[in-house]
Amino acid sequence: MNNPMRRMSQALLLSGALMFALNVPARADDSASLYKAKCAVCHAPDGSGNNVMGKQLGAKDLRSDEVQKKSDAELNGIITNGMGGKMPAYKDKLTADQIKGLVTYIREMAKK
């Protein structure tokens, strides 16, 4: 009886680990899609702000030292609450996890 229980426990652990591993890339893809849908209009697909709307609004280059030196909490706050009347607040439009994913995505932009 102990052996079947052990096998079942191992199978559950393995399936849990597999589900976690499969969800990590999906979250990254979700953040990329979310960025394209909500942020790229002003910050450009590459984060540079070098597009028509970005130039009109003076959008920050998300890859710049100025942005990258901000803490995750600061970036989270900017996305959540907006900035300077030009960037809208997303607190009622995105979940906390989605905003956290965008912060991670912005960090990755500087590495490309």
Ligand code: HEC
Second form
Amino acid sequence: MNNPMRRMSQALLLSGALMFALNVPARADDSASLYKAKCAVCHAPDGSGNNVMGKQLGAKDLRSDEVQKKSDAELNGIITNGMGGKMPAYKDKLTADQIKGLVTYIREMAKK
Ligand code: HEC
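Next, report the structure of the form predicted together with heme C (HEC); the form predicted alone has already been given.
Now the complete complex, all chains and molecules, led by this one.
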């Protein structure tokens, strides 16, 4: 356990991981983690709405044609201002850029 070589390689591995984490461009990954942190509770991790909260609230599949045929501006507006009393408004919680990123992420989920 006290092998200095091993300790050194562990330290290298750690600093490598840290550098990697800091260098990842803050776009797609950010939206993905934002979605998981803020939206997946009600919309399920895959956007299907097929989880406890999603079913209870009647959240539609974000990947469905019905949702995807809405324009970016419409989706943006729904996330910004909420919808139907059950979908919360995020205008005070997220920046315009973050919301834009989430719209892109919703489009990406539909392609998977
Ligand atoms: C508290 C649960 C909840 C959370 C959290 C939530 N939503 Fe929703 N969302 C809903 C419900 C319920 C609806 C459907 C509202 C309706 O049909 O009246 C909805 C609708 C939507 C729609 C429109 C879909 C449609 O039916 O046209 C989009 C887009 C959306 N949510 C995105 C998001 C994003 C992005 C987040 C995270 C920033 C998020 N939601 C967080 C519950 C939630």
